[in-house]
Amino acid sequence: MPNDDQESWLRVKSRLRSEVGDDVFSSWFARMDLEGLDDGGVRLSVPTRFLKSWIQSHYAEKVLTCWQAERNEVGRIELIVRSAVLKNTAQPKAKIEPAAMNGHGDGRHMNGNFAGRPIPAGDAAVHEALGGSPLDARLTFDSFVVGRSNTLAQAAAKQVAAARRNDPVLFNPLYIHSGVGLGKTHLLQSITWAGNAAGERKVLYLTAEKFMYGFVAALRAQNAIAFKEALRGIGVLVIDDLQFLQGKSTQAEFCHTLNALIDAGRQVVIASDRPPSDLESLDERVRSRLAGGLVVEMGALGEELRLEILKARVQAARAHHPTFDVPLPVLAYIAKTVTHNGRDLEGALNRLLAHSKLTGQSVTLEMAEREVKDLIRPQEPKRVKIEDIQRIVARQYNVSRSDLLSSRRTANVVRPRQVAMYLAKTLTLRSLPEIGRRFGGRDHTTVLHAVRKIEGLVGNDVTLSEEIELLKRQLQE
């Protein structure tokens, strides 16, 4: 394939990432490859039928637009499944061997054969889903670096992994949430590795995408009942990235599975990028059941923890690259300046390792400043939650949060409620219907009226304008 085609593809991916955001891009587009361009068309491939179907249904127009911004002549996008390409060309699938942090493989494994009730033969997709999502051999409790922001989550995860078959279930479900790259997946895969190694209970690790893929495949193969029974027969169900669970029927099945496992005393562990109350797409009953377990937030990585993570990663890299050395001042510089998440820290070290191996030069502070400058991101503003807005507004105006959610229409309640709705619209990404739901089940037109009302007043009412600025500062602290 011509180099300029690949360069165009890299620019298209960059444009796509900036439009949909890092989370969505990583979930749906990270495994998309360019196969070729011809006659005004672009041929792209993905590894699963589910990804192909999802992208075609939700992002086909956006992908085409990004390509057209790069090349005007592109008029269509063709999406294919790579496994089909391999089959048609009689090329064997590559075998993935265990690997540590050595740059020669990603160390991924499948969970192993599922030990529950077998699915009738004839549908590989269902068997694949119940085999679990790939595991990374590096993501174990031994390689997880503990700090103040993740101590509780790590302790709860180890407790779950160490539990025996007939032990009482203490935390069910265990729900871990945090921003991107702060260690959720590391903990969930650690539970899976440790739990299956102990042999007491079968632990099945699934991403939300894989759960959806398996359920839809079972429906198509008319194996849905056997699929459900097999899924509910496991000892520990681990679900990652729950925020990506989509579709009413899939969510309903997840709800039934969750209830069946918890009621039967089986352990459920879930990770998401937000707390249960913020999973607006899920049914209220599911959110309530999730919130009824142990909900643990993993906070941002502090500078001290970032430095410890870097030291651990350098030590791991030396197992395969004995001459690799990063002076402590360089590690301290990276820990101080690369603050976004753990993936950026690992990316920074990988760059230093590559530069050192390819050029034969020692790692210096000057080299580090040059290599990681694009990873030094501006500090992100705090993510404001509607609950925080309601709490702070209620305190400012001396009313209760229940007043804001009630149907009361007295003046001392109406104005604070309108201010809170206005702040929810301007400081969060929630839609008008979502905001209305969080304010006592109000219609979106009520929220729109409140937003417009406050917008009209702040230009003329100096006191109100100052109050709102004060509230914004409090929410951003």
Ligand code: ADP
The other form holds:
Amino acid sequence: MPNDDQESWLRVKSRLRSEVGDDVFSSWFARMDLEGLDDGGVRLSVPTRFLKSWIQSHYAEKVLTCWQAERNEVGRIELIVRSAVLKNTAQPKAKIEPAAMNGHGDGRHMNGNFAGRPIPAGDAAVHEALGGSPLDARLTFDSFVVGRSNTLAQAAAKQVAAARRNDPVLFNPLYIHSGVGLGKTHLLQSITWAGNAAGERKVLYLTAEKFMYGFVAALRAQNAIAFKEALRGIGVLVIDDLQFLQGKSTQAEFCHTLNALIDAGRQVVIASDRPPSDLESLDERVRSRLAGGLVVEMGALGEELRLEILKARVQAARAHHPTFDVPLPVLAYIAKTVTHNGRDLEGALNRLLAHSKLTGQSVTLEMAEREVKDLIRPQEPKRVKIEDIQRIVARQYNVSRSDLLSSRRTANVVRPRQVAMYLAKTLTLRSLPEIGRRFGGRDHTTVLHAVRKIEGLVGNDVTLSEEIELLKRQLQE
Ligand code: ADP
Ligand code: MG
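Now show the form predicted in complex with the ligand, given that the preceding structure was the form predicted on its own.
Below is the whole assembly, all chains and molecules, this chain first.
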């Protein structure tokens, strides 16, 4: 595709973003791609049929005017549902079956998951009626590969999805946390698809942004009651990216909703990039309620799991691109070098697919080395948690964790405590007041004093600076 088309598209997107606002933009347009431009028509794609119909009915006009502001020759927009597997970068146009923006195109073959099983259109309709966030048809249990780092999370998710209406709720909420790109959204959407397909309980999937947006919009429309009623009518509430929940009134409402649902025996499922105790902006009662269910962490994808995910992806891609093949050594190479996360694995395969389609060459190791070069980044720094700092420092200095949190002021606890606070400040993004709170409710000035103290000492005290280096290594490995 010509470069200036892509550039126009970038500008159209930022125009769109500024017109509809960040929340709306990320809910509906973040995953919209430009497929091509010809004879005054722009072809755009989205991953799901649900997204397509939503955009068609709510934003068709807006998308068109944003394009026209950029390119006045544009006369119409075509919106299509992307192939369920890999992007159609190099697929012949005829196979895409474009649907005109105003008409209702036939997206049958697009509306499948990895295994090609069609998802009943009714589910999306239920979801839409309840105001859920867009779902990606590819994110199902079938396409989720289980490995050491996610076994427990997957098992818990399956359990939730399979539960019947009046079954006792085993753990509530189910709280899944991990670094970025490790499969949280994939699992949450799997629960939503599977739960709704079983028809036992309504499952509503909301991003925290959507929760805020929906609630704020409802308040504006003075329809908060209806919103609450709608929430109470559902069996399972799934909230993704809870760390983005912001604002006092939203949080109060979240707390209220959480309590109401849990007390009524409804299931709540939450994903976040950090454990409940690290959700600084939420108040203590909400944090402890969140921590009171089952909290599961998903670790980094191991090399073996990465390889399995890649194999599954290639397999799925072949349903649409039968000639696409990636030799095992190439997959092994990608699994070894692209260590970041699931998103980069997907990106790497998309590039190989596009490249081999465009050039007609088969995929080789050399091609892979060239194509994925910029995806090979240094290991993302590990998320260091304050609990881990406290545990490891306590072990190193042979004191207990509760000593660190206590008000004792004997020298053998004061120094380790200061070291731990210093590490908390330098290795995490937590604020001074937050660190103070996590160290037995101390004032932020106490934390600041400790940080300065240790900073002052490490320059001269070789033993201390070596100890600190050692602690850092243990925490980051
Ligand atoms: P998160 O929400 O944790 O940031 P996502 O669920 O969006 O991560 O996952 C990022 C990408 O990696 C998605 O394309 C997802 O399908 C893929 N992925 C992650 N873990 C797995 C897994 N265990 N099996 C298959 N695909 C996975
Ligand atoms: Mg996610």
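Numbering follows the first chain given and starts at 1. Heads up, when I say rigid core I mean the largest set of C-alphas that superpose within 1.5 Å between the two forms. Note that the coordinates shown come from a computational prediction; the quantities given were computed from them, not determined experimentally.
With a cut-off of 2 Å and the rigid core superposed, Leu310 has a Cα displacement that falls short of the cut-off between the two forms.
When the rigid core is held fixed, the Cα atom of Val203 travels less than 2 angstroms between the two forms.
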